[in-house]
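To begin, one chain is listed below as structure tokens, in the form predicted on its own.
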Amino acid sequence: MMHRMFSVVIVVATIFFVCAPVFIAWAPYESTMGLVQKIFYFHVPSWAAMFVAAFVCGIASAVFLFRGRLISDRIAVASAELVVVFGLIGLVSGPLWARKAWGVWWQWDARLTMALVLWMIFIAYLLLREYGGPGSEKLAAGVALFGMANVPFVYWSVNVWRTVHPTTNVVPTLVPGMRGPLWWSLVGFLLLYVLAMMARVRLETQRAALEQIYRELDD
């Protein structure tokens, strides 16, 4: 059943990613930024996927902390890795866009700084898991909860502080020709997240089973 679902997600995600460049090319140019504004169709979905991954990691970590379910821990570590991956896409695409829009690669304003901090929190989570020793899973779960709690602040920061970054009302005000490609790209990135999560959780389950075999052989 899981293998069949995985195959279906691969096919659907492939369709979205093959068609996305065509829809993005058809989208109208923004009047002031021109072609470079089309980074928007990669930048915003990558951050959306990062936020989803952070919430999944945090919720799974909470279940692991309070219920002790090992599958939740595997989901958490898999999703934390994807927070870092999608966050890196956002941190690379953002400055490429900012250089044209703002004239600088980076601004230490609220949104950008908090997004960078959020990304680094999940890097800390992975480092703790890797090098923290016995019991580091529960410590890392606490870090994941802290990271998840930061997501709403990152999202809402542009509406609270004056920043060079556009506010959250940009997407609802897009012209129809831009709205379609954005939602298409957003679904594509979320499908990519689901696909990577399924593969990574399966890999983590197999790794745990292999470690169990090694422990039994040692005994």
Given for the second form:
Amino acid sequence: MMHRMFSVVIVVATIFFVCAPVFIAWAPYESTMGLVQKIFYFHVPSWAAMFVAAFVCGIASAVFLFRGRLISDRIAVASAELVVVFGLIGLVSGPLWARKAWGVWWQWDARLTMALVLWMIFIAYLLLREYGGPGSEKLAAGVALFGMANVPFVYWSVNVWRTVHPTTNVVPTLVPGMRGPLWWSLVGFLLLYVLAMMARVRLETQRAALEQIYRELDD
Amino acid sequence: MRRFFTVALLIMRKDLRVETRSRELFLTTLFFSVSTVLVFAFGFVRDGRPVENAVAGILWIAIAFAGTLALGRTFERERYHDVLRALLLAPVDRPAIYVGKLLGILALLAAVEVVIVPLVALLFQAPLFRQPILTFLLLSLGTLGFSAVGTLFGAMLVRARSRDVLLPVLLYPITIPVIIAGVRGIAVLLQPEVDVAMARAWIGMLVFFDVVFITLSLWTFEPVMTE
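Output the form predicted together with its partner chain next; the form predicted on its own has already been displayed.
First the chain shown before, then all remaining chains and molecules of the complex.
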């Protein structure tokens, strides 16, 4: 079952990623930014994938904490690692665009700061799991839950403090030619997330099974 | 409900009694935060005047650093002779233990702030007492939010390896809203034209943060502390 689903997702994701460059190339040029604006099709989907991953990690952590299901812990750790990966893509593509659009590499703006803080919380989560010793999964689940609750607070406080980044209501006002490729890339990135998460959860499950076999051998 | 508070107060009294006898935490934390303020003074004072808006930041960083140090040490104490495990084995509500520890930390940090706030006002010629009630609210609500998260993390890290490094690594990103609200709130009070409405907005945000995070801590303390 898992195998068949994995193969289907891999095929669909490949189609999305092969076609995406063509659609992005076809999309019209933005009037003031020109070619640089094409980072958009890469930048926005990577952040969207990161937020979905963070959300999944928070929910899975809560389930693990209160129900103790091992599978949800595996989903949580897989998602947390993907938060860091997608966040890194966003953090690299963002400044490249910002340098052209705003003239600076970084702005202490609500969205940027919130994304950075969220990214750091998930790095802290992985550090805790890596160096916290036995039993750190539960503690990490608590951290993920707190990290999720933190997002609106960071957003609100930095928003009051300062904002330059375009808001999400930019999307409906886009030229129709730009909207298609954006949604296409968005779905592509989300599929990539699902794919990577499935592979990572499977790895973790197999690792646990191996551990179990070793333990039985010792007994 | 009454039993809950009796237990919490008992734990706080235990912490305070240990502290009044040794004064270890108070003195070390206080001296540490004074040293932090001094280090910042060398960085942010130009021509005898502090850089604009630096004072609020210096004050909050001193408090956050002192808080981290105090949290680390107070739970290190609980590790000796497995005191925390004994507390968890006691037939009491687990959240009451959390509240007791939180109250102890708050009392300690309040004592440190009583010294450090006037000191910062004096050293940097900052009019921190022009709006005493708003300053007090910002400081106490901010300290409460910081300690609420810190107490939970400090308690859960007792069992973890490399806990000394992990506490600030986990605590600072999560308490960033407290630091932003605290620093911006104090900064608007220090402006030549005090912006009371803005300070109130930050206080409101801190209240909201405190309520959400204390609720979450009480809720997660039990499952997180269960081995």
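All of these numbers come straight from a predicted model, not from anything done at the bench. C-alpha atoms forming the largest set that superposes within 1.5 Å between two forms make up the rigid core. Positions refer to the first chain, counted from 1.
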- How much does the C-alpha of Q212 move between the two forms, in Å, given a rigid core overlay? 2.4
